[in-house]
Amino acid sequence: MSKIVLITGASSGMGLATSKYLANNNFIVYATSRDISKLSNLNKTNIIPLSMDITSQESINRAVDIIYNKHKRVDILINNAGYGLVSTIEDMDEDEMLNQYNVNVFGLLRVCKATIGIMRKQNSGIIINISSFLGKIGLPLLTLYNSSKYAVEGITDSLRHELKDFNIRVHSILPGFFDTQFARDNLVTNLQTFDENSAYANLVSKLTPIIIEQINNGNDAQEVALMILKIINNDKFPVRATVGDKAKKFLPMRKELSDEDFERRVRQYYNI
């Protein structure tokens, strides 16, 4: 019998990438997201295109209600909707500061919560979160979404604890900078920090092409998809998995310096 995944952001990047990937690998995969247009060309036999606004609980119970009344189970929930704010604190305005974390952590908390009673009832269940290496170290400009990361990597913990009893395992995955879509389409930038005559115009001009080029020739998203798939095939994996150049260098490091030292060469790296 096939199993049941929903993925949430899957019109694009890494959420694609995996969606396509499981399907072929004989899941049936429930791909949703805000706009259902973004998914008019997953037209495969096993994906399932589904519109889904995790900003609003209303539509994600609708979503996972369409599923269980079909399947009477979700197998497997792949949390990967989210974006990027890139602002100072200084200049962010209050509707951003919620959005960012809108979408990143209650999103995902949302998800979850009309997802794992029926997980818990039937005995089973695997939780994968699409965090990022950024979860384990901060960038200036990207504190909100760093810190976004940083609670999905806290949700991860103690959800494990929550949910052993019921067999549902739960993991993260810290990607580096991949080659998807992200810094084109869910990258969003403050005017006033970004303004040419404000006082961190220098740190954004020495940061900002940095990031956008290492994500724009970052790894392929079909790296975690692959990664997915194993955990799901492995019942031993470990809590966290990291892929991508970018995690895979900082992240080791992350464990092995003190933060005074960390801090240096993270700020040594990308010149800040």
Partner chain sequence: MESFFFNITDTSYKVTYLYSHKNEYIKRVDISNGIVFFNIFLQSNREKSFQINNLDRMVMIPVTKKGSLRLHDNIKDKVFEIKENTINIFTSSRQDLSFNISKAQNSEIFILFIADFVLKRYLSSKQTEIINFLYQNIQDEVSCELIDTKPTDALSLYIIDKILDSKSDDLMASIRCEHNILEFMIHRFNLVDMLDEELHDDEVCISRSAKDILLRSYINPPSIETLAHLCATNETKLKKVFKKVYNTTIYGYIQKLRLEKANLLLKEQYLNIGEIAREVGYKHQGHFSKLFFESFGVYPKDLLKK
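Only the largest set of C-alpha atoms that superpose within 1.5 Å between the two forms is called the rigid core. Positions refer to the first chain, counted from 1. Computed from a predicted structure; not experimentally measured. What changes on going to the form predicted together with its partner chain:
- When the rigid core is held fixed, the Cα atom of Lys20 travels less than 2 angstroms between the two forms.
Next up, can you give the form predicted together with its partner chain of this protein, since the form predicted alone came first?
A lone chain is what you will see next.
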């Protein structure tokens, strides 16, 4: 019997690549998006586009109900939807601040809330959170994005305990930079921070081109899809995985080096 997958933010990038790959591997994939017209020309029998806005519990529940009514189960949840706010803390406004966490953190929790009950009753399930290697590094201008991914890391660690008795495993994937729509569509910038007279203008002009360049020359989203299948197929898979060759040394380094030494490397790497 094919396993049922629910994945968020499936209209592009890692979400889209994963949906296709899992569909090809005999999973039934519910590919959710705020705008399913973007998924309309996929034409794959195993991918079912579903409208979902992760900032609304109602919208999430509606989508999950559709899946549950059809299959009476959800086997795998992949929390992938997310975007990045580029703003200094001094410049950010209230909405920018709330919205970043509303999507990357609360959105993820809402989808968990809607599906965990089903997984608990079926006594099995896998939750895979797409975090980021930035969920273990601090960077200027990305305080909100990075800390939202730190939060995802904490959610993974905590939920593992909370759900272990129900045979539900929880993992994080920490991608390095990947060439997706992320830098093109999903980096939201604060106008004041990017104003040429901003006190942070120097930092902005140094860091942002590097980040955008690294994302656009990043790895292929397909690698994330492969990693997700590996995690699904291996009961004993470690809590976290990094993907992307640049990120490979990352977790061991973060563990072994002192905070100060790690910071030194980050500064050199990003020229800050």
